[in-house]
Amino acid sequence: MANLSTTADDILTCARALIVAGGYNGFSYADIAEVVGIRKASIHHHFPSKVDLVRTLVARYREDTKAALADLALQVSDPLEQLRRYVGYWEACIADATAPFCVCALLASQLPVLPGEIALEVRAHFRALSDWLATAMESGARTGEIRLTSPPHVEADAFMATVHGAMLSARAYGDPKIFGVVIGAHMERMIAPPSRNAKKERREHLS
């Protein structure tokens, strides 16, 4: 059971570097095959289906980042810290090739050609992640460390379109550092500026 295990691993890590080089048009079993060193008729034993082998990639990736998050909102309770690192870990991951772009986010480009069920799984995505970011912007807010102009799930997917938007910018220029350039001047403008309190606190400490 093990190896059959690993054997469909594999095959969903072929299939989710395969779309983000091409999409979900751009790829077949037998690339998959080649890579992964199989018979297509084995990747038709764990996926029967292009659909059921993409649908089961989005619904794990949907799960692994809902719990990656879950676990900083718990490892990390300042809100604006909690943004920064989910960005920090794009930012690494951009930056040695290993996750270049969210698969879902290249998938959701292609959504009027996805078969249902995967579209399905994809929109889960973003929902899900819109309210992780929601929650954290609102808690943010309060403390006064955010700076909200609009309510807080607006603000969430203003955030995400720009995380995507500067992975597609540093893929378009051929440079990882675009994607930090472009996402650091958006958190600028969130970090709310110091009250006068703060200021002068601060001040009486210096002196």
Given for the second form:
There are 2 protein chains.
Amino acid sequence: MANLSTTADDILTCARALIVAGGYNGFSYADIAEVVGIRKASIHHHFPSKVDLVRTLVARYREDTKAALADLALQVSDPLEQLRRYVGYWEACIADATAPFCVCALLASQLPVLPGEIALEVRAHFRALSDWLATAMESGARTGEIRLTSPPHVEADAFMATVHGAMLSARAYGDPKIFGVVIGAHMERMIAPPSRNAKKERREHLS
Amino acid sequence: MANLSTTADDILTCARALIVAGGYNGFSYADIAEVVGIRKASIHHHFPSKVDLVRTLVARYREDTKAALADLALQVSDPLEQLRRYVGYWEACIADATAPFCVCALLASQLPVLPGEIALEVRAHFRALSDWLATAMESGARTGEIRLTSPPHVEADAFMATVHGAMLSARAYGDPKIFGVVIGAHMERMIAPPSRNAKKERREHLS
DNA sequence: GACGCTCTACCTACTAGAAGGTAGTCACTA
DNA sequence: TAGTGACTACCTTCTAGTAGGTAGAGCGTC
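Return the form predicted together with the DNA of this protein as a structure block, the form predicted on its own having already been given.
What follows is the whole complex; the chain from before opens it.
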């Protein structure tokens, strides 16, 4: 945060795109230098080491995500609509290929070879996202809009897993549409029918 | 296939473990040489290039998976039990950390930076797995054991996405149990209750 | 307002080591 | 005796990172 220069921003943006494409070992300072239009050594001026660069990048990504999710919860009161907006964001990103993958999801897949400090940041993102989703699940169950067949935090982890898996499938198939199809199926299963025993279900599945 | 020597096998086994840990760019010939106990140049004797090595590895992984899934369908007639065995396999792998990730899932995450020939193999794995799952889904729906809320191939893709996402979460959280919990929740939602209108549901959701 | 000081952003030029890969050699075995 | 599987000894290219320097902006002060 705290007003970094435009060049540093450019470096981070570029690095993020490169990580999303090929992970931590899938890019080099030379790659960034070429895209941003400066020399390798100049990147070291802004970020002394690769670990610094990626740690900063992930920390900022986490902050941005945290702020965006908090804002979403504030702007949209309906929990089901919150989830729809969340997946809608990714659907758009994948469709126009701006950022067709969550940078933390990609880094998590390489967790065993990641420098410790970066691994910690990645872990924290998973926990924060899962918590936000669990809160939405719980609210939805309370209003009777969402039907939970498991405790909220389990439903949240299942939802997150489906989102990440669907990103992967979209990439594997080379077809952005698959993301929406898979998530759509998951959400449909979650939407509570206007059933008579909604109260009973709610009682059963809230912690 | 076709009886490769033990050393070649060792190289492939080692490479697979290294890819599972850190992806295509996360390992080098030097890493393999150290583990297998031969020199870098000797690896080139068995696999002239890194692309050869990984292509062979993925092709063999696909063959093995194909054979195992065909065998599973032969040994176990009950479709729901087939799915349980499939996820049980991964649950065991993740729990004892032998191969806590599908090598194709990991490579798929880096698809944009993968050599073309390897990308093709990875894509083929996703298609084959999805097809197998869809067949199981369809059979399960026919016997009334599985409740499908979407067409079989969509349910199959959703299932596959959940499996891959759950692997990722298990890795991110550093907790093998999360895989079973997430998949368990998904399977529970799929199990049809002994309902009166099972026939009607079946009619609705088969292509 | 010219002088010097410091800081920022970038540069050229370099390094050590790791990467994938090659050439040629040797010993064992079918 | 041809083939296999390993070796040593290289090569080239790429990697992250360093050393040292330059141009210019900002700022105090004589």
